[in-house]
Each structure stands twice: as C-alpha cells, then as structure tokens.
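Only one chain comes next, encoded as structure tokens, the form predicted on its own.
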Amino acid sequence: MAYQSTNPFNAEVLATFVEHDAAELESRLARAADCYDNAWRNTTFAERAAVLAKAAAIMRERTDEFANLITLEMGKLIAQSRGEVQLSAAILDYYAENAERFLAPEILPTKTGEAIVESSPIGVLFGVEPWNFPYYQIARFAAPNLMAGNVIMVKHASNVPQCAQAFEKLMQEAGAPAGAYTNLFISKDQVAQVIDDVRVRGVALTGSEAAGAVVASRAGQNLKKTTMELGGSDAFIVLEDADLERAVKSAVMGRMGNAGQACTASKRFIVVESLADAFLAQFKAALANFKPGDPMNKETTLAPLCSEDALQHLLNQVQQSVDKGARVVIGGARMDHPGAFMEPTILTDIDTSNPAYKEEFFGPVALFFRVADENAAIALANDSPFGLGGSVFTQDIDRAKRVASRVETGMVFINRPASSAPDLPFGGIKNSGYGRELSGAGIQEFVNKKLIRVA
C-alpha cells in the first residue's frame, strides 16, 4: 500500500512515504503499550485535558497551515478545510472540558450496602480512518479515548499521509508523551497483525461496508470490542407543507458539501408529488451554477473528487444506473476541466431493480424520487441497506418529529441537512455500522464499566 500525497486538482505528486517495516511497527506497538501501562493511564483528567486543550489552541492558531494540507491532499474547498480544522479543535476542547463529568463514578441504588460503577480505560486502541475529513475523523476517535486514559494508534487513508503526520506531530507538540498517539503507515496485512496483537484492546473504523466487514470480522475473531461508522445513503424527505426555498437551499448544501464525499451527505431526495416538479426544477437550476476550479481559490464553488479512481468509480455507477433505466436530469459526465471533476448530477426514474436504488454515491450525484404522501416517503426512506442519517422538511414541527421517529436511522435532522457537533452523538444502524462517536456517548465505547459492590 503506497502512502502518496497527490493533488487531485492537478495530479501533482506532493510526497511519498514508506510503509513501516516489521521492526518499526513492533517498536511503535511496544512504545504505545508502555505509554499506556506506565504513563498515560496514570495521569489525571486535568493532565490529559491540558494536552488536548493545547492541541486545540495550536490548531486554531495555525488553521491555514492545517487546512492547506487537507485541500492539497484530497481537494476540499479551502473554506471547508478551515471549517474542518475549527470543528476538530472544538472536539478536542469539548472532551478536555467534559470528560471527567462523563466518566464520573455512578452510584447505583441498592437495598443494602453500596454499588458503584467506575469507568476505567482498557488499553491501546487502533483506529482505521478515511480521507474525506482527515482531521475531524481522527479527532472524534482520539479526543474522547485519550481523555478516558486509553492510548491511540491510527492507520489513516493512504492518500492523506501528510495530514496523518500533522496530527501526530500536533499531539506531540501539545505535550502528549511518546506513544499516547501514534500514526501508522502500514499495509493491509499489517492492519490484520495490529488487530491480532494482544496489546491492542479495541478497534474503531470509519469507512466502507467492505472495509468494516473485514476489520470487524478480524477483531471479532480476537474477541475485541469494535465500533463501525460505515456508509450512508441518507434520505432527504420533503413533505407538501415544506418551505420550498429552504428545502432547495438545504438540498444543495446537503448534497454538495465536500463535493458530495460524506457518509452523511443527503443522497436520496424524496419529495411528495405536489412539490416534486417545483423542487426538481429549482434543485437542477442551483446545481447548474457550480463552477470548478482550484480548491485553494476562494471563488471556486466545485471541488474535484479526491482522486481519479474515485471519479472513475462514480462515473461507472452513473452509467450502470442509466443502463438500467435511470434518467439523467442534469450532469452525468466528467467535467471538461483539468482535475478529477464530476458534473453535479441528478438521476431520477430509479426503480427497485436499479443498482442505484441500494447503492451509496460518494460524490455530487443526487437521486430524486417522487412519492404520493408522507407514508410513502417514510417507506422509501427505510427501504435501504443503510441507516446513518436523514432529513425531514415540513413547517409542522410536531409532524416532523413523528416522521423522524419512524425513519430507521441513527440520526434525523429537521429542516436542515445532516451536520456534526461535538455535543451531538454520531452513528448509525443497519449497514451504516454500530456504536457512537461524539457527545457523552462517544467516550463510553472503550471504557471498562466496572462494578464495585460493598455488601
């Protein structure tokens, strides 16, 4: 597995990194285990918080430095890269400020004696992280678990190695001891080796269904706790009493953010018949306004996909969909522009036999469905192998809440596209994975809930 930084805007190879050999991997594993046993687990919440708060401050002070690496390596619009840096810093601060409260001992009511549940760290944790949000994905795994007293090892995506190194250096600069946070440049075979290693006690993955199945299976063979944040095909439900202007604006944000390369991006637009034509016309007009260009230029509105391979995969998906009867409303092809650019695309007339009906499209491709009523919208939203997030648009908030309760996902947002914040739990069900990150829930995944009973 080559760790290579390639600018998707101009195909320039920026840097190449050598995978760790067996000796280097063993050295890093041993250092992490030693750090946990003899240093980090014995620190106080205040000592851990000081490290995370310092890391957050550094990210804010050097926002452009961190953001530029994101844009250069995976092509995100620079304004969105800066936003990701700020969100990552906020997550670090959030756990620095709240972890001790989240993990405070819980006194259980008993008829006799005492019963106390303590939360304690479990050891070395291994994370496999994706490229689409190079710092945010790490922050939401590392911050709660470092504050819980665990130590972290991360195998990042092979196309964002500079971001991977930058986060490791950030933690070192913030005062984390050697081994508290470790970046790994390793192969797939070495990933299996790390999961098998007895010093590793938990595994987290954010990525595809296929990767999740492989990693969860391997961890399961070793009886190790896992969390999986996998793909999504989020439904965007527009009911007949929705604010149309707001719904269209949110649809554009929900589909086009990060060039559509987000697991929680709005992907299936399900609109009740009475608004369907007007919504589709306005949505199409809005997507036609996106302009490709250098993502470092603040005037650019359409970023490239992360790589040429990602573009080709998306183009193949669109072609297969059309071959099976889907109709292209707008876009559908590669842009006549240097770089890995995909035309903003809308597909409709997608029946249940079309592969697009069940697939995730990771890029600026929207699937449009018209339905008769609320019940049909909910049924279509739930007819998916995924269950990550979703949105409901109606001016009747009580109605929106009732619909949200019937949608089978881990998250539902009312009158807005999906978003993320440090204090909101993040995660899904079905093929979108299991476990939660962020909020108070995120810090509870990899701790020992130890009962202490006094008779």
Ligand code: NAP
The other form holds:
Amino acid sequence: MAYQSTNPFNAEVLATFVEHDAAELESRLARAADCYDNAWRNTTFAERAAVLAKAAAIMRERTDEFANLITLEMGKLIAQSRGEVQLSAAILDYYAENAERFLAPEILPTKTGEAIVESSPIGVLFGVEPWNFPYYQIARFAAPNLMAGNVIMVKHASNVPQCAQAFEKLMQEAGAPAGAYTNLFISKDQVAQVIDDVRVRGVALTGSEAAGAVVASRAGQNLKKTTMELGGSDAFIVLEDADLERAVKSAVMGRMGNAGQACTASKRFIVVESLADAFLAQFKAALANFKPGDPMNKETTLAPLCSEDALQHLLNQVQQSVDKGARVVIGGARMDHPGAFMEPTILTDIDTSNPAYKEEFFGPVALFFRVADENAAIALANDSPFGLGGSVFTQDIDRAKRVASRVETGMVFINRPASSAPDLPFGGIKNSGYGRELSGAGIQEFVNKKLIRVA
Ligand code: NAP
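Could I see the form predicted together with this ligand next, after the form predicted on its own?
Below: every chain and molecule of the assembly, starting with the one above.
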C-alpha cells in the first residue's frame, strides 16, 4: 500500500500518494546533498534562525489549517491537534533562539597552547517518523539539526502523508533553500537504500522497537550514528501519602491523552495497597465518562484510534491478556460506535507470565497493579523491557525524588503525568532506545565535536 490518508472516524479515504520511483528518490537525495555542500552549511546561525522563526510564525498564524490535517489523518481530538501545532512552533522558535549558544565553540584549558572544540554539521540526516504526533515528532528532529547546519530528509508514517507534505511546504514557505528539508514517500526497501547512501551521515527513528531494530542495524552496518526513540510502558507509581484526587486526575490525563497513543503515556498503574481500592474505583468512574464522537467536534472526549488496524491489534492484546488470566474492570471491547473506537479499559490481575506484563498497549488500556510498599513499586516499575518515562505520586517531594532516582528510565515526572517541552530532554534507555531529543542535549547528537589544537 502506498501513502494514504484515511479518516479513522469514518474510514473515508481522503488522499493517496504514489511512492517515489528510483529517479525521484535520487533527485531528492542529490538536491539535499547539494544544498548541504553549497548552501545550508555555509549559512550563519542568524540566517537559519530567520527560516525557523518564520516557520513557527506561519504555524501559529495558520494553526487551524495545520491542526485539521492531524485530526483528519490520525483522529486526534481537535483541541489536542491545536496544542501540538503550538508546541511544534515553540520547538522551532526555541532552537532558532538558542542554537548558537548551545553550539558555541568551547575553549579547553590545556597546559600549553590553545585547544578549541568546535561543533560542526555532519551532512544529510535521515529521519523515520511516526504518525502519533505528526508535526511535533518532525519538529524535534528537524529544528535542532537544521540550526546545526545539517539538512533533513524525512520518511513519515504512511498514514499521515498530508501532514508530511504540509511540513515540507512550511519549510519552503519559510524560506529554506530547496533540499534543506525534504519529505520522502518511500518504501521500506528504499529506506534501506537511503541509509546505505554515502551522502547520508546520520539516522534518527521514532517508532516501535521492531522498526528501530531494523533501521539501527542497517545504519550500524554502514557505521552511521543513530538516535532511537522507541516504545514505552511507563509506570505510574502512587504511594500511600499521595494526593488521591490529583493522582486520579493525572492518571486519566496520562492514559487518555492522544487516545492513549503516546510513547510516554502512563501505562502501568502501580498503587500501594492502602490506596489501591479507592484509586481503582475513582479511575474506573472517570474512564466511564468518556464519550466517543467526531474528533473535529470540540465536545468529543474520546477520539478514535489512528486506524482500524491499530484497533484490531489492541483488541487482540486485550484478548490474549484475558486468556492468560487478566481481569477486565471496565471496557475491554470495541466501542458500540462507528469508527476505530476502543472502550477505555482497565486490566488487573496481570501476573508475570501474562504477555501484558511486558508489552506496550498503544491505546486507552490501563494495566493496574497493587503493591505492598515503595520498594515493591520500584521493583515492579523496573521489571520492564522499556525505560522511557514514568510518574511518582507522593506529597513528600524529597521522597519522590529518591524514588525517581531509583526508577530506571530516561524521564520521571513527580505528581504529574509525562509531558514534553522544548527545553526538556526527551528519550529513554533499554528497549525504549538511546539518544535525546529536545533541550540543549538534542542539538548535540549529530554534530562533529571537532578539536582544533594550536601548537
Ligand atoms: P512503527 O510501525 O515503528 O512506525 C514508525 C515509522 O517507522 C513509520 O514511518 C513506519 O513507516 C516506519 N517503519 C516501520 N517499520 C519499518 C521498517 N521495517 N523499515 C523502515 N521503516 C519502518 O511505529 P508505530 O506503531 O506506527 O508507532 C508507535 C510506536 O512508536 C510506539 O511503540 C510508540 O511508543 C513509539 N513512539 C516512540 C516515541 C519516543 O519518542 N520514544 C514517540 C512516539 C512514538 P510506515 O508507516 O510506512 O510503516
């Protein structure tokens, strides 16, 4: 199947795009390499910043136009789509404003002479990106790397081709020279070809573990640097001294945002015995209130999943968990409503042999665990192949920080669900990947830290 926009609310096919043939792909690669060599790498920070700031301004001016495409292609609630457009613009502005400072030459103290470490661009970078935040995911890869002087090629997910094109057009309108930002409608074989291409110097992927393993190993064979932002099954730890009302509100936000389709969604709810029953009852009551409907309608609270396939996959996971002994507290089935809607679901009684214990549920399905105490909560949180984010709820902030230090992930949030901001590093460990995006860390991944030594 080629690149296709299908509205998951009503299954209407909105647009179909053919994949590039060999000649088109070659011409795009050649244009990107030429842009790097003869134009973009020679621009000043101020010139690059002007392009990114213009792109941010256009996104803000035309928020609805950008947001509508997200909602049409992958079903996100329209208010959340608008939020994503604003966040993407903020990322573009953040790197426009701070890149020069982040990449300023560093003078090293040496016993004799002079030593400087310069941060120079490395060339054409290739990104493989997911559909769940169609602009934000691209912005966090493209903005820092364009500011560093690299040029960007992106293979976006095949279900969000209109968003993919909209971002390419945005960069053109903002004044980026041809080849500085290139969208690619390419097959998986062509992805391998692009990774192999000598003109491509680095590869970033955000997506599943399976795709990450394929892309990272191909890049490894070519000795090319990668960053991998993969899946997660974030723990949401509630200790006995937590503010219960706040914890439940946060649990609902953490699990239900983007219809549960976020890598850092709260997925495993680990609650200390003394609060477990009350937490579960209130969480269940809150999930029962979600109303499915057109995600374009401001009144709708439950969005469809991004596709019928995604819904079928999630339903299978739930069924397998139940077959292995999990108990459904609420939900568990497809919603009685047209479109790819999943009932908000809570599963309990998940033992260590249940596949659910180690899997990521990419949708509104919460896994609930009760534990004896803080140590048991941390042990359970860490008993996961993933290590992306997580949350800890307690009114004792010093205690929360101690717990956070023991949770083996790239990010831990205290008394709130996970969130993302331009100035905060984002990324994981273990099967959640490696490398960081956003903040000062995100701009250092694909630059040459070049030592210049004066005798
Ligand atoms: P996915 O199937 O891995 O797709 C992500 C991207 O990889 C898409 O562009 C996809 O293209 C491409 N792709 C898939 N298999 C490939 C292969 N064998 N070779 C080359 N490219 C390949 O991921 P998804 O299921 O759509 O997205 C959800 C996953 O992403 C979840 O696991 C989620 O946790 C993770 N995620 C992680 C982060 C993070 O920052 N850590 C952020 C968001 C999402 P096609 O669309 O053409 O298949």
